[in-house]
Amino acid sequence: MIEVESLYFKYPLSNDYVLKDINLKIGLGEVVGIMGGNGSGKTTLIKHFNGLLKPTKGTVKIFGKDTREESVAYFSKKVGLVFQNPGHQIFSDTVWNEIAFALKNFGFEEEIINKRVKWALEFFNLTQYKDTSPLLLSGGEKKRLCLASVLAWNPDFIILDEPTVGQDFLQKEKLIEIIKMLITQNKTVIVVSHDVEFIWLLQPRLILISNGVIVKDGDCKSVFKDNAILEKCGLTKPQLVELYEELYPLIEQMPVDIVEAHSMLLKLLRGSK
């Protein structure tokens, strides 16, 4: 478990704090979804769930231990964090050296750190590049490698700062996927992201953050109902909503994708003849 009381943080040589008073819990199974406009506070939050940085003010803990008591290598172990910019995070030679760096400096053995680097390489379509510098690879794969890259060592909580940047349709759709095998084995996944069309299909827990402060948390549905928090924050509406909000109440609740969509406007239609 995640616990945040308290939190205040300001950057050395400023006088502003980025982040005021910051209460949350997150729990082992949970997806939590953290949204807000550019310069928030979203990022500076985070980096706070795996210890690289610690509080001004205020407490975090992870599994009952204080962040600023152990070091970022203890709680690395149990969170993984995926960077929104890979050249953050990519530094091997190889694509199979990078997803297997972490293995090694945790000390798996030998026969597991091949297994999983293979797990890993085929779950992620990067087979083909294990031997491939990492840096000659195109934007998506470079983000599907570090996701690899933290998945391999199989972390109880997994953070996913902007996962879906230069990713397509069918990229999102296997994050999708994921994401939904994760939570079957009770991991909690975190994922800071502009994009409501994908935080929509994930309906996550729903976290959003302005001026550092968090001014809504709740369920997917009920946040996207709140236009004055949305306006605050600088974030539309997912498409799936605003269809909901035209036809009501012709249809009585928000489809979730476009299938389930597809289906309430087949039965409207079959109902209007």
The other form holds:
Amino acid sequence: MIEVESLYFKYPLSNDYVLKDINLKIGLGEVVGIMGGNGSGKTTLIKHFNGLLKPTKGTVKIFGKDTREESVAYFSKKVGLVFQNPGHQIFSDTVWNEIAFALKNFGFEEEIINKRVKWALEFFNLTQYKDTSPLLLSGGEKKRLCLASVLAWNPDFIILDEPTVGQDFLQKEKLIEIIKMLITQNKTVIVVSHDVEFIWLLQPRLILISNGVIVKDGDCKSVFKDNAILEKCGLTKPQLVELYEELYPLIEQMPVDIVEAHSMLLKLLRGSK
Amino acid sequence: MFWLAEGLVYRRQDSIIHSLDPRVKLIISFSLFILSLFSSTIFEFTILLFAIFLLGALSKVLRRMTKTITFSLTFVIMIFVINLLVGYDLIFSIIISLRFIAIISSSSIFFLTSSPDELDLVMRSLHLPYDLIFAFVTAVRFVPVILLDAVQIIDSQRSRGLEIEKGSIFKRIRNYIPVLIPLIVQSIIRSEELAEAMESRAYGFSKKRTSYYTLHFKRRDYLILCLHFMLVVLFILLVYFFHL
Ligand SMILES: Nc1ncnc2c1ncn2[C@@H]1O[C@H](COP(=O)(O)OP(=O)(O)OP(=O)(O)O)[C@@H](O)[C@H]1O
Ligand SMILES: [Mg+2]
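Now the other one: the form predicted in complex with its partner chain, given that the block above is the form predicted alone.
Once more the chain from above appears, this time first in line as the rest of the complex follows.
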């Protein structure tokens, strides 16, 4: 459970608040999307969720504990953050050690470390690289490795900062599958992204941020109906939502993926024959 | 970590000093630097540091200058202690420490008030080879970028349970490996990209580079320069001839 109460934040030495009066509650088993323009404060917000940044005013509580009271390592064990740029974390000599790094930091037993690393390698199709240098992997593979290295310690919250950047279509589909699987295990996944199509496929609870203020927090279908807010945040609509709006009232529901859109259209065509 | 960059890096600002010709700023900064090297009494350093901080206040960078000094305080204390341990007396140790502070703060005047572009122009007016100028200016320009990288890397590794400030002194040094390796790798990648981008834009193609901006002394520059020299001469007279 992440609870944010009237959080204000400004970076030391700067005069303006980057986050203003943020109030949030995120429980277990949720998928949450966070969207907003460049510099709106998304990365700053998620850095509060494991205590990397502490509020200037207000509180952030993780499972009831104020982030000011414990170390970043303590909260990270429950809240796994995957940053955008793999270049900022990869340092080990082998892929295996890269994944084992965090597990060792958290003080897991040797046996468990071996088991977890093996699982992560297999799950992300990285087993064949286990003894090669992670620096030699392709950009997409590096990103997968970073996700693997976080999932390996099995945190309750998984926060992904722009996970789809530089990923091909196949990897994006896989990522969606992984996220959906994590949700079935009662984990919470928070995705920061500019990719509306990707977000739409996840059908998350969607939080829109503009200039450090939450301007909308709700079910993603209702958010994408709100034209004024979308314009304010500089967001376009997913193509399936546009399709729905073009055809409304011929189809009554927003299709959540291509398969659903396909069957809706088929029904429509058959009906009009 | 980020506050560190604040003390070192140029920020666009408006002040009398900022708007001077960069050559004037260099001369002022450099002459104060030289005076710091040759001063040897507490009296001299009082005057020098007063002048330096006055300049800092005039150019509205005082707060960041003190940041730089706070940062270098570790070295100052080290210098002070080592001098005492080696057997120099208290006054001498204080003077050496003051000299260090004066050197740091006097040279920071130039870097805090002149943009990398101005640095480039100044070095060109000294007729240095352009490759050298380019390398130097780029290094200065990349300081904030690399510091930002460092912040991101530390955040990433802390999110993976790394506790930098924990353990014995050897453990702590080892804790920096997960930070330093990505930092070095990122810097190498960036420099390679930069080289390719430069070459794609015909760097080094023409022997004679032209410049969009050229430097011209204005009346204000002459005035300040004269004033500066008068004060320096006064200082030297006071100290070396009247032994004040
Ligand atoms: N370390 C820092 N020090 C000072 N200001 C910062 C720092 N990091 C970010 N900022 C500022 O805070 C604001 C929010 O930045 P943030 O990185 O949270 O935006 P973002 O929503 O993640 O943007 P993007 O979509 O580009 O990733 C920006 O105006 C940025 O300039
Ligand atoms: Mg961001």
